[in-house]
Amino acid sequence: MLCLTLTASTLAENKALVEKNRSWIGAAELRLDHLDEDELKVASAFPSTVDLPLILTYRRASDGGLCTKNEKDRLQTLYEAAKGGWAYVDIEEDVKKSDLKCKDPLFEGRVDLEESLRARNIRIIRSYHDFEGVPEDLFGRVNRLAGKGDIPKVAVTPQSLLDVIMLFQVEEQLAHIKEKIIIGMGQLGIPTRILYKRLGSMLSFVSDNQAAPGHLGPREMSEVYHADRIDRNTHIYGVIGNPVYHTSSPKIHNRGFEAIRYNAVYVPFLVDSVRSFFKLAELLKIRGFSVTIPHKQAVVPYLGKTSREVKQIGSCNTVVRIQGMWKGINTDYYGFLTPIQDRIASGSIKSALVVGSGGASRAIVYALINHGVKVTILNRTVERARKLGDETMSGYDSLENAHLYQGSVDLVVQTTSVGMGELEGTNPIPSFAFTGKEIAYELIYRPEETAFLQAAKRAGCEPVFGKEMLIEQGKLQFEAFCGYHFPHWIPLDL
Ligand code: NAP
């Protein structure tokens, strides 16, 4: 189930944000830590108004919480508020025994706070936390943590993708624990998130701050990946990138697998090293994933099979599990050439100025000559430009020089980062005007419209948007990897 973290500082809109969430969520969670103090003394009523399982937490600083109490007050705290009717509450492996005896008027002497939630059947979570890295002894912890019948939870950070695999691993190690909670904190830790029944974990956090390193929402958990229908018989799926997040494949893929009732799920992978990324690929089972800056070529000698494309370009965009053999192509080849194919055989593209000559921009240069379209290369180093024009056949020139090619292209490609981030707003060819005439092709998705479409647009031109080569890549790499047409019937407001 997924659990939604409540962090609010009261618990009027602690409850006002699971009823926001409702439809998401099988659980939340209680963060006594960021009540305001007047609200901890009536805490303990909170399960009499949320119709939830609840879990019970005051996570101290050193935690990652809010609450610098000494160990006896803070407990004596979690002891009062434990009075309500909590399905769960949360306590550190470290705490002392002696911190655990609490006041209670109702009582002569102290009581143990653990013995109390037994008595009244109560589950403890008894958790460990680690904000730098994965311990080695993981799972040798998670047995100890789960001695005395109490429910194991890990929250660790991964500092790599073998950190990752470790975590991955815990099912296959643990699989006698039956209910433990096994988290990968940061950004690293997020497909333990989206797959955490695949680790064995009986729940995962979610919340609507990033209330914890590596939280996703509930909407997004549930619905753009669906981790909560996850189980053994879903095939894996994913996009390999650093960065990744940002990504809007999982809307395509996620989207097209829930249309065609495909029991899939399609999951980011933020990687530092494409060697580790093969060894949680087989793990994992996974079928397929697209690969993203910067991994594109170095997943090409990771490959049994390469198409005819990625042996020419030298660059991979998708790949996939074929007769236990990893098999690559490039579909943003094929992408980039659906919406404009027509023109090109039809001749009224026969020349094209390909600005940039980056990774993409090969998969383009080599799209286009191949189709006889004759190509010249700008690039701000042009020597770039000048390896690839020479590998092409093609003419390569300077970004400063685009003017001298003004009213001799059919077409012109934007296929740089200039216009995207901290460079929106620029056109990285201010001194080419457009006739009018050219066909203007934008890489660039995010944003939708570049200061490059805008002055094509301005001077008549036909704009094709990034966003429509994004989409028919997708849904070469859709086919790729399951066999089935993308449902055409999809909206995709990326
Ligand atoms: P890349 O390999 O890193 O290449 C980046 C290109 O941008 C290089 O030509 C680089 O020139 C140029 N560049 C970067 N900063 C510049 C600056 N300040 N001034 C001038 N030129 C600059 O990246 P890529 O994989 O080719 O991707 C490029 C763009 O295409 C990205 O925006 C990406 O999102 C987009 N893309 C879109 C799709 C789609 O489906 N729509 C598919 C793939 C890529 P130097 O050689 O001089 O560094």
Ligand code: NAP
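Positions refer to the first chain, counted from 1. The model shown is predicted, which means the values in this text are computed figures rather than measured ones. Compared with the form predicted alone:
- Assigning each C-alpha to the better-fitting of the two rigid parts between these two forms places residue 78 and residue 229 together.
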The other form holds:
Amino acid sequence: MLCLTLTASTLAENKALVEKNRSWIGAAELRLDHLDEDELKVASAFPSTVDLPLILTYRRASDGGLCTKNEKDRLQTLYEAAKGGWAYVDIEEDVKKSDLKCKDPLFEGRVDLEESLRARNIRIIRSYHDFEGVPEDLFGRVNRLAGKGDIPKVAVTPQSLLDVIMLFQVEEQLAHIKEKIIIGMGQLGIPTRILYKRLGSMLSFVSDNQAAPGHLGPREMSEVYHADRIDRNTHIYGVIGNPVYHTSSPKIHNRGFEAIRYNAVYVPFLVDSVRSFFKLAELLKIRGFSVTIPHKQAVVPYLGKTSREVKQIGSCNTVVRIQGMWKGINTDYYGFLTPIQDRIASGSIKSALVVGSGGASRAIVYALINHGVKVTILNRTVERARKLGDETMSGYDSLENAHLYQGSVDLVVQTTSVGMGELEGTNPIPSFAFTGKEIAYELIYRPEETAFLQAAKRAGCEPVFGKEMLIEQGKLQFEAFCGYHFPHWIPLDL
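Please give the corresponding structure for the form predicted alone, as opposed to the form predicted together with the named molecule shown earlier.
Here you get just the chain by itself.
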């Protein structure tokens, strides 16, 4: 199930959050450390207002929470709030036994918090958090947490793809622990949240406001990734890159899979090592994946078979499992051509300026020269532009000299990452003055209108948006992945 973490400051606001997200979640977690002090006094009544299993949590600052009280006071507050009808109460694994003794006016002496919960059949989640990494004794730690019959929860922060592999090995190593919660925090850990069932985890936390590092929204987890419906028979596909979470590709592929009723999910993987990803792909039995910056050339040595385009270009954006081996193809080549094919065929595009010389640029340069278009490659590092230019018998130059080509080309293609992320609002060729006669083709699709396209549109140029290529090459990938044409009736408003 998907569990919504509630971090509003009042119980009424938290109830409203549950109602807003009710159709996508199966449980909710109330975080006492986010409540106003007056609200803490009546928190025990919250379960009576919500028709979902609820987890009660009061997180210390050292575990990523907001509570700064001493342990005695924190656990006393937790004890009072826990008098309600909660399904679970979260208690950290290092809480001292002596601190669990709480005051209760109905009893003489002190009452043990854990014993009082068990007496009312409230399950205890025994939690461990590590915001720095993944402990080497991960499997043993989960075993120890489960030792008292409680539900073990480990929330750790993978620092590499090898750490992510360790998390995905938990279910294989600890299948005898039927109820457990395994979480990889941060960006590297996002696939563990989507594929939580493949870790043997009983739930995955979601939130409207990223209450913890790597949280996705409940609607996205349910409607885009169908995370709560993934089972052992679900085929896994993905996209690898660094960065990767800006991608809209999951919306294309997951909508397509759902439309044709194909039990599959397409997941983004932040990849720091291509070699490590192929190990993870074997572990998860991944059937195919898209490749984006900066791995389009790095994956090629790991492929057992490659298409004619990949052999020529030396760049691969799609990998599929065929007859026990990995095959690489390049759908960027044809996806790029589709929006401008008629202009090339009619002769209105005879010359092009290509900005950048990375993996995507290689596919585009080859696509253009193979269709008779004269190309000049501009790159910040002239040596890289020269290498690609020599391979393709194209011209090359430095980005600083972009202005020398204004008015002399029919098409300008922007293939770099300049214009997105930290570089949003930056034009990679600020010295180039559009005349209004060029077609300006941008590969970035988020933001939809970059500084490059804005400059072109001001001059009266025809723009080609990055999402057009994304959709066209994505449809070709979809067919390579599952053998079906992409359903034409699916709207793709990215």
